[in-house]
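In the form predicted on its own, a lone chain appears below as structure tokens.
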Amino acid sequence: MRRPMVVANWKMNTRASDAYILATTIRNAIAPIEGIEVVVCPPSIWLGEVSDILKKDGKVNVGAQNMFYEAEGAFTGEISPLMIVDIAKYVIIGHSERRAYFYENDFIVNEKVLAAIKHGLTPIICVGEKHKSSPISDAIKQLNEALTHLPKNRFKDIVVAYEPVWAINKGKVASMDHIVKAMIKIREVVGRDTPILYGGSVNTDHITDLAKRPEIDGVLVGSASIRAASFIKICQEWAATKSFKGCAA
């Protein structure tokens, strides 16, 4: 049974004091919420500290925003899956900002997915077409490339986040019809056991409508995740609409 999820991507935000306050506030507010899995992905420099804060309660998991595909070596500035696995459970891979600003291609994304699985991390694989006029098949191609050489019996060990690039940071989510079509196409690739998230300007204005759709297992939240009140409300709304008992099978 797929689990309902809410994932926070803090991106390149927060100083040390901000990260401490935000993580502590989220931990305390999430404690009474049941039926969903919450994941916080802080900048890598705060992974250890945020993990220590969130593990005091145990209700919130931690994810890294990125990783390199080698386990160790002369790769200055990178972090490896072995560095992450004792601190975090998840790692975001293939985010459109990594593709756009750091020139990560499908081959690199695939290498990272395979490395994450090999070392016991759950990859959150981001896919999405660039332009509003682009076909959804562009996102499906990215997904198929990301899953190259990964046995189908391991698809249950990944999460897919559909983020149409043209909707990110625009303040308005893609139309529900468009999202549902994309979710159905992705489901055809990954099968019934893989959680599929929607990302792209997710905020409190849209969360209830998104949660009502059985095709959407969770959300990947960007800018709203660094505002504690907004992120907590998103988690509360998701839990109120979905639960481990009521999620899509």
Ligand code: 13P
The other form holds:
Amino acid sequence: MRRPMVVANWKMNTRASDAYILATTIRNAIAPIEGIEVVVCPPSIWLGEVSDILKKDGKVNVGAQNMFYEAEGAFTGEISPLMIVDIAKYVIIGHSERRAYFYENDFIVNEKVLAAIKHGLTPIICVGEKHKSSPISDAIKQLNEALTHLPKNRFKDIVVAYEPVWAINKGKVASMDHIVKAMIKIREVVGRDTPILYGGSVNTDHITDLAKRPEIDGVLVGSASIRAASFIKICQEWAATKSFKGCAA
Ligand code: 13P
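For the form predicted in complex with 1,3-dihydroxyacetonephosphate instead of the form predicted on its own, what are the coordinates?
And the full complex, kicking off with our chain again.
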């Protein structure tokens, strides 16, 4: 059975004190929630501190937002899987903002996915078509490229996040029909053991509708995840709804 998940991507937000307060508030609120896995991905500079805060209860996992694929060496400014693995369980790979602003292509994304797996991290692989008029097959192509050389028996060790670029940071999620169509196509690629998340303007207004769909295992939350109240509400709703519906087999 795949686990229902809620993942926070804080992106390049929070100064030190904000990160401390947000992580502490989330940890305390998530403690009584059962049946879902919650992951917080802070900026890498706060990874250690946020991990220390969250580990005190042991319920919320930590993820990095990015990493380089080499283990060590002369790569100024980068962080390696070996640096992350003692602190975090997850790493977001191939986010559309990395692809757009830092020129990450499918080859780099694939190298990063393989490196994450090699070093014991669970990659959250982001795919999504660019424009509303683009076909979902663009996202599927990204996914296939990201999974190149990854044996099928490792698909249980990855998470896929479907994030249509045109729905990110827009205040309006993609239509349910569209999301479900994409989920089904992604499921055909990864098989039954991989959690598949939806991301793109997820907020408290439509979280219950998303959670009701058995095709959607979890959500990857951007802007609503840096507001403690909305992120906690999203986690509570996901847990409450998924505990009735479960995830699709
Ligand atoms: P928003 O929730 O702000 O649209 O961001 C989604 C996202 O990119 C999460 O990775």
